Structure formats: structure tokens, C-alpha cells
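This document opens with one chain alone, in C-alpha cells, the form predicted on its own.
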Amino acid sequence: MMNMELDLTIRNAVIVNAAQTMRGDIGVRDGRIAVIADSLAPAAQDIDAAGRYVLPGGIDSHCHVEQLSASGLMTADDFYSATVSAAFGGTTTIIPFAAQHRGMSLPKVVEDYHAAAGPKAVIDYSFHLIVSDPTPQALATDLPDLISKGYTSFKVYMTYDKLKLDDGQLLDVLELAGRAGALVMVHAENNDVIKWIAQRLLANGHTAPKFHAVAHDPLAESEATHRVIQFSRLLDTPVLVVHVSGIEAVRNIRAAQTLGVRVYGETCPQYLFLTAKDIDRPGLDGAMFCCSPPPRDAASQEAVWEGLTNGTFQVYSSDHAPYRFDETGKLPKGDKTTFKDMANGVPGLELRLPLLFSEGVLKGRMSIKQFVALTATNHAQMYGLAHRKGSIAVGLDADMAIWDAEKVTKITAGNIHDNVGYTPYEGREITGWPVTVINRGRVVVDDGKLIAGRGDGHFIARKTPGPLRMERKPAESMRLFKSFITSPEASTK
């Protein structure tokens, strides 16, 4: 008999959450998971998931979509192509950036990004803020107001002349975040070190893409990572160091965590599956592999893998920064482009989950429950989405991906749905793919076909984040200055 109380049933499922695996049927009503039971009668829309895993829809909390770079280059993907590509890869929610450039009003920036995303997105989305101009107005009024409206995280840069904050500005932003309960994401590279090396490379005629990795020395990353950890300790404010690539940066974060410092880590596919050797290709081809920080050596790659499984990294994101291999992106000066001219970033929205599933889960580097935590559940918890996303549980949004763990795919640019035109993982063969993807009870992708339409995705306002517990509790703060800067009358006593 047909189950008329449910809109959708997924039956005979192996359901995997971060904490447990179970067998059962899932019933969906009004976009939410209404029931999980041993056996349900089929609804009008019924999916037989026998022999397949049903995982929470992925959350990609670090991607650049329809974003103008500081050098004036627009990313190749708009909110339609990016969300289509994400959906085909098993992701049901993205959190790209509403990017403030200097002189811009943060509320106007957010308004503009809503206008771009709303008519195009096929899956759900939220926004981080990029803060490059922390004016008194921004700190006193705009940021607190936006946090209260569900924009509960923001990114700051320690590099790039047109985006970076100086140490005082960074402390201002961290102090505000600590008071308001927001989470600060930090691009940690020492700008002066990179500039100093780059100037000398160019002066000596070293212009090829491979010198991008030379300029972005691992010590620039490890020094900046250490510095922001100390700022976090000073203010007892949580920070998330994003796109971590180098072995020393990994160790800095791990060491701080063992002391109870509230520092968290994120890494990305390019640091697991690429190395600096990929950048060293003939002509300008290496530009297709250049991102910041760049892929490192084999030792760093292994350290990143270890960090995913030992708790150093809480989240695994794509840092999808899509630029075409032409004058609109990677080669703005054609064959005269130097490593300092090209757009930094690699695509990865669609392949983020399949790469890790194939090389992590199926090759025994991590459990499937760890995979779920790193790709969905921890993102939801850290970024204030756990009331809606990140797990398969009654009451949450029906965001799920049904995985065929035996499906073999040879990666080519032609079978990826972004608008980049190349993939740095061309020719790699992987096993496992999400064959049916569901967002708020809507089948978005099924058997290689897009079902959803433009504008079907919803904006999700987020709560103030709940960073994951560390292994040890932080020591009681001994920062004497805090009582004086938060309590004016204390200075007279």
C-alpha cells in the first residue's frame, strides 16, 4: 500500500552518519526527514537504495563563486554553474564568500551577492564575509548586525596587498568575533616574505609558474599560522586556519590544539592529490595547478593525510577558485604572463567528495564515518548549520547523497559540470560516486541528469557557530589586559 503521509521514501538504505551506521528506510515530508524506520511503505516517490550508502549531503564551506578577485578577474563559475557542479559531486549546501574590497560597504556587498545567487542557485547556500576594510563603521555596526542576521563567519587575509589586514586590524576583528560568537577563517601566509622572494625571482628572470611555489615558501605559511595562533591565545578567540598545505603549519596547529588553544584546521583536495611537481610543467601549463598556498612535497602531503585522521583538521573543503586557462583567468597577459600575473586557484567543487571517498575511504585511510564528519557534519557544527544540515536525522533537512561505491570514473574535463574548462585531476581513475543527490527532499541529480532548476536553492541563515570540542580544555586565561580593556573603571583601581 502506498504511504500517502510521506512525499519521498528511500528504502533499503545503509545510512551513515558521523557517529553511527545503520540499515533502514528514510521518509521525507515537506523537505524534512520525518521518520527513519526498519521498514516503510513506499511513498509516491520512492527510491530503492539497496546495495548503496546513503550519506548526508556534502557541505562545502570554502568556495569562491561569482567573485571578483583583488586584481579584477571574475571567477569562471557563476552561482548556476557552481551549484550544478557541486550537486553532481554530492554536495547539497555551499558557503561561498561575499567579498568586501576596500571602500565597499559590507551590507551592500551582501545585498549584491544575494542578487547574484538567488535566481541561479540549484542547491542551498549561505555566505561568509570577506573583511578587507575593518573600518570603525564595519566593526561597531555592520559586522554585529550581519552576524545577528545569520552571517556568522568571516574570512581575513594575512597576504595579498589589496586584501590583507595588518596585525592590529586582525586583532580588532578577532576581538569582535570573540564578543559576538562568530568564527574567523584566516588565510595564513606572511605577505612580506612572499613579496621579498617574488621580487628577487622576477629580477633574475624566473617567471615560470613553478616559481609561484618557490615564492610561497612553506615558512611563510608556518610563520603566519604560528602568529595567528598566538593572537587566538591572546584573546581566547577561536580561529580556523584554512587551506593548510605545509607540514610545519600542520604541526603548529596540532601543537596548539594539544595545549587547548581553540584553533581549528581545514585542508583541501589539492594538498592531498597534487604536489609542487605538478606546477613544474612545460611552458605555462603549470599555471593550471597554482593556488595559494601551493601544493607542497610528498612529506607535507602525508602530513595532511595524517591531519585528516588524527583530528588536526576538522573540515575538508574544496577552496574552489575557478579560473579558465586563458586571458580571462590564468593567463591575463597571454604568453607573457608571469607567476605573479596569473589568477591563483584551482577548481574542485565537484571532485572534492569523490576523490576523498575513493582514495580515503576505499583505500582504508579513513572510515566512512570520518568521511561524513569531514565533509558534512563538522561543517554544519562549526558554521552554525547543525539545526538544518550535516546529518541524516529526524527533523533535519532531507539533504542526502546515495553513493554507488563500485562506480568507476575516469576524470576528464568533459565530464565535469563547472565552467572552468580543465581539471587538475585529468586522467585520474577513481571509484565511488554519488548517483542520486537530494536537497530538502528534492531530487537534484539522478543517474547523471540534472533535475533541479535555477533558483531552486534556498539561502540558509546560520546560527552562531559551535566549534568542536578540543581534546583538552584551555587553561584559564592569564591575559591581565582583558579586564582593563573590557571594564574601563578597572583602570582607576
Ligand code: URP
Contents of the next structure:
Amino acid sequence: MMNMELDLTIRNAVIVNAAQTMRGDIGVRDGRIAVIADSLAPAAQDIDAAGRYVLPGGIDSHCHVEQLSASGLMTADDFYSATVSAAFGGTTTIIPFAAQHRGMSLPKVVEDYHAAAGPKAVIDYSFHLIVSDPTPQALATDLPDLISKGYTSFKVYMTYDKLKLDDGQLLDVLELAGRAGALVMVHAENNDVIKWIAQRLLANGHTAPKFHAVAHDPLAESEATHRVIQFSRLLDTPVLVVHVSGIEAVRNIRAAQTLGVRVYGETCPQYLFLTAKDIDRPGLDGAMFCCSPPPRDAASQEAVWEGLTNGTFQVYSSDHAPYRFDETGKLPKGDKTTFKDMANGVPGLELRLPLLFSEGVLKGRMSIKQFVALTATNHAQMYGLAHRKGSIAVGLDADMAIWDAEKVTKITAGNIHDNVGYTPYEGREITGWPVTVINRGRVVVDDGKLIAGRGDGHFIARKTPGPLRMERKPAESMRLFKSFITSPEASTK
Ligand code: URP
Ligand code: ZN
Ligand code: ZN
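I would like to compare: after the form predicted on its own, may I see the structure of the form predicted together with N-(aminocarbonyl)-beta-alanine (URP)?
Shown next: the complete complex, the earlier chain at its head.
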């Protein structure tokens, strides 16, 4: 008999959440999970998930979409191609960046970003902010107002001349975030160290892409990581160090966590599956593997894998930064392009989950529950989305990916749905693929076909993040300077 109370049933599922795995049937009504039971009668739309895993839809909380880089280059993916690509890879929510460049008003940046996303996104989305100009107006009015409207996290840069905050500005932003309950994501690399090395490399004629990794020495990353951890301690404010690549940065974060500092970490596929050797290719081909920080060596890869399973990293994101191998992105000066000219970043929205499922879960490096935590649940908790997303539970949005754990795929750029034209993972064979992807109860992708349309995705306002905050030792909150500062806004004046 047909189940008339439900819009969609997914039956005979092995349901995997971060906390537990169970067998059962899932019933969806009005875009939300209405019931999970041992056995349900089929609804008009019924999916037999026998032999498959049903996982929460992935949340990619670090991706650059329809965004201008510091040097004025537009990403190759707009909200349509990016969200289609994400959906094919099992992701149902993305959190890209409404990026403020210097002189821009944050509310206007957010308004413009909504205009870009609304008509195009096929899956749900939320926005972080990038703060590059923390003016008194931004700190006193715009940021608190935007945080209260659901933009509860922002990324700041310690590198890139046109984006970086100096240490005082970084403290201003951290102090405000601590007060308002927002989470600051930090791109931690020492700008002057990178510039100093790069100038000398170029002066010596070393212009090839592989010198990008030489200029971005791991010490530039570990120094900046250490510095921002000290700032986090000084202000007793949580920080999340994004795209961590080097073994020393991993260890700095781990050591601080052991002390009780509320420092969190994110890593990305490029630090698990690539090394600096991948950048060393003939001509300018290595540009397709250049991102910041760059992929490192085997020891760092191993440390990053370990950090994923021992709790150093809470989130695994793509840092999808899509630039084509032409004058619009990687080769702005044609064959004269040096490692300093090209756009930084690699694509990863679509392959983020399949790569980790194949090489992490199926090769026994992590459990499938850890996979769910690192790819969905922790993102929802860290970024204030857990009231809607990140788990398969009654009352939450029906965001799910049904995985065929045996499907073998040979990765090739022609099969990826982004607008980049290459993939750094070309030719690799992986096992496991999210064959059916559901967002708010809508089947978005099924068996290689896109079902959802432009503009079907919704903007999701976020709450202030919090539940994942670690216990801190009392000593961490007792800084002498605090007893002399009377107003909470004092440090922003
Ligand atoms: O190389 C990268 N990661 N480009 C994107 C911007 C950023 O720093 O995350
Ligand atoms: Zn970054
Ligand atoms: Zn990024």
C-alpha cells in the first residue's frame, strides 16, 4: 500500500551518521526527514537503497565561487557550475565567501553575492565573509549586524598584499568575533617570508611553477599558525586554521589543542593526495597544481592523514579555487607567466568526497562515521548549521547522498562538471561514488543525471557556531591586560 503521508521514501538503507550506523527506512515530507523506522510503506517517490550507504549530504565549508581574487581574476565557476559540480560529488550545501576587497562595503558585498547566487545555485548555500578592510565602521556596525543576520564566520588572510590584515587588525577582528560569537577562519602564511624568498627566486631566474612551493616555505605556514594561535590565546577567542598543509603547522595546532586552546583545523584533498613533486612538470603545466599553501612532502601528507583521524582537524573541505589553464586564471601573462603571476588554487568540489571515501574509508584509514563527521556533521556544528544540516535525523533537512561503495571510476577532467577544464587527480582510479544526491528532499543528481534546476538551492542563514568548542583550562582566560580595558570595544578604537 502506498504511503500517502510522505513525499519520498528511501528504503533498505544503511544509514550512517557521525555517531552511529543503523539499518532502516527514511521518510521525507516537505523537504525534511519526517520519520526513520525499521520499515515504511513506499511513498509515491521511492528509492530502494539496498546494498548502498545513505550518508548525510556533504557540506563544503571552504570553496571560492564566483569570487574575484586579490589580483582581480574571476573564478572559472559561477554558482551554477560550482553547485552542479558539488552535487555530482555528493555535496548538498556549500559555504563560499562573500569577499570584501579593500574599500568595499561589507553589506554591499553580501547583497551582490546574493544576487549572483540566488538565480543559479542548484543546492543550498550559505556565505562566509572575507574581511580585508576592518574599518571602524566594519567593526562597530557592519560585522555585528551581518553576524546577527546569519553570516557567522569570516576568513582573514595573513598573506597576499591586497588581502592581508596586519597583526593589529587581526586582533581587532578576533576580538570582535569573540564578543559576537562568530568564528574566524585564518589563512596562516607569513607574507613577508614568502615575498622575500620569491623576490630572490625571480631575481635568479627561477620562474617555473615548482618555485611556488619553494617560496611558500613550510616555515612561513608554521610561523603564522603559531602566531595566530598566540593571538587566540591572548584574546581567548577560537580560531580555525584553514587549509593546513605542513607537518609543523599540524603539530602547532595539536600542541595548542593539548593545552586547551580553542584552535581548530581544516585540511583539504590536495594535502592528502598531492605533493610538491606534482608541481614539477614540463613548461607551465605545474600551474594546475599550485595552491596556497602548496602541497608538501610525504611526511606532511602522513601528518595530515593522522590529523584527520586523531581529532586535530575537525573539517575536511575542498578550498575549491577554480582557475582555467589560460589567460583568465593560471596563465595571465601567457608563456611569460611566472609562479608569482598565476592565480592560486586547485579545483576540488566534486572529488573531495569520492577521493576520501576511496582512499580513507575503503583503504581502512578511517571509519565511515569519521568520514561523515569530517565531511558533513562537523561543518554543520562548527558553522552554525546543525539545526538544519549535517546529520540524518528527524526534523533536519532531507540532505543525503546514496553511495555505491563498489563503483569504480577513473578520474578524468571530461567527467567533472566544473568549468575548470583539468583536474589535478587526472587518471586516478577510485572506488565508491555518491550515485543519488538529495537536497531538502529533492533528487538533485541521479545515476549521472542532473535533475535539479538553476535557482532551486536556498540560502541558509546560520546560527552562531559553538557546540564543538573545547574545554579550556582556566589559565587561558586570565590575561593581565584585560583588567585594564574597560569597554569591550576598546581594542577597536
Ligand atoms: O590557493 C588557494 N588556496 N587559493 C584560494 C584562496 C585561498 O587562499 O584560500
Ligand atoms: Zn586561503
Ligand atoms: Zn580558500
